[in-house]
Amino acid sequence: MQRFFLNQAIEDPQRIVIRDKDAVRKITKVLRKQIGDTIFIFDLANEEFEVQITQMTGKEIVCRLVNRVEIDRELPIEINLYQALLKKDKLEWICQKATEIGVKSITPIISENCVVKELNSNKAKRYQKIIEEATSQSGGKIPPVFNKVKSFEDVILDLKQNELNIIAHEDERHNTLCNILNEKQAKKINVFVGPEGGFSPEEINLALRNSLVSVSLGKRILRAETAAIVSCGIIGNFYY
């Protein structure tokens, strides 16, 4: 099944045009779709069509309604990530499988350990469009958000005391995060993951007396990337 993300709300069902670059190359060069072929398509209302192309040129692609797909893919429960900005294209390797998995939005954070402190728009606009294919290609219906860098204190100042926010931490001993699931029910799951070198013992301390709430992952240390998808899969997993 292909399916392409619509960055627009549909209005006319029965003539819908695609002027996406992107897709409109995937459409016409790499799939070779003629007119009479259908596609799915998904847009900001979060609504799902199967569409016929009618009409195909060099820069749009037209096509009408064949039927409104009726699918829930989406998780019953929230999950926002909140990750520390990472060397190279580990970030790009976040979007990508955290959308995969459901959350419903990918904060970067600037932290004391963070290497890298800024994100240039050009990176970011790059972020977005792979978070829309991953989720074209997840069959999500609901692309994450991903929202501009934060200070890690301004963030964990904001937050809500009503959700749960935990943060993964490699010297936590106690709590495990599959116990603090079983423990606090909650519709909203704020998680935090630090950079290469970790959270300093400075973010930690404020992240525990500002709600959060510190857990462990397993015995072993975890790469930055890894942590993050692990901990939003278990979460993922735990609510499916």
Ligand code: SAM
Given for the second form:
Amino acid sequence: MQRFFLNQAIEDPQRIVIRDKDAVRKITKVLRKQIGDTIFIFDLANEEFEVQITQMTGKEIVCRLVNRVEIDRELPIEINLYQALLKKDKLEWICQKATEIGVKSITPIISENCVVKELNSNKAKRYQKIIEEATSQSGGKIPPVFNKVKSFEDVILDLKQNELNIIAHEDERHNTLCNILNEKQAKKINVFVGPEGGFSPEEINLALRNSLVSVSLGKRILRAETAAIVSCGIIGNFYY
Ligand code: SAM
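So that was the form predicted on its own. Now I'd like the form predicted in complex with the ligand, please.
First the chain shown before, then all remaining chains and molecules of the complex.
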């Protein structure tokens, strides 16, 4: 069931106008929808609707409301992913996959071993678009927030002690993510994943001194982007 994000509130249920270029192209050219066909949309108020197409031009599609669809696909807990900046387009991939899993926010962080030390605004805008598309595709209603870049240290020092704060660490030999989730109940889980070169020993010590729990995701060394998705996926499924 293809769903489309309507980037405005629905004023008139008898005349819902879709103007987003990608959505119009997908509906007309890819899905070849016709007048009379139905599609599913969701709006800024996180409401989901079944609508029927009443008019179509190359630039816009006009629909009328058929019914409101009540399906809650959001996670019952909040996962906030703090991901060290990575080379190439790995962060774009993480944004898409983490959104499909249902994370609440993605915060790019700069840690000591980051090769990439900044994120340009065009990339941030592109990630926002990827997030909206992935929310639509996966049936989510609330697109995750993509935050501005922060430093590892600032974020660590700002964490709330009543949340479960996890740092994925490949040298952790005692805690696994699963046993920590079994031991500690939480409504908000903040997950930290390092860059290609990993967190430095000083960063790990700072994290442990500030009540983060170091967890292993398994005996193998995962790429950062794999670790981000594995950790969020395990948490998401644990709280299904
Ligand atoms: N030290 C690693 C190495 O030797 O290649 C580099 C870090 S790894 C490529 C990138 C990040 O993924 C790490 O900082 C950590 O957050 C996470 N990670 C990778 N494998 C992991 C594992 N088995 N358990 C927990 N975290 C892991």
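Numbering follows the first chain given and starts at 1. Superpose the two forms; the largest set of C-alphas matching within 1.5 Å is the rigid core. Just so it is clear, the structure is predicted and the values come from calculations on it, not from any experiment.
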Is Glu202 among the residues whose Cα moves by 2 Å or more between these two forms after superposition of the rigid core? no
Did Glu172 shift 2 Å or more between these two forms, C-alpha, core superposed: no
Fitting the rigid core first, would the Cα of Gly218 be found 2 Å or more away between these two forms? no
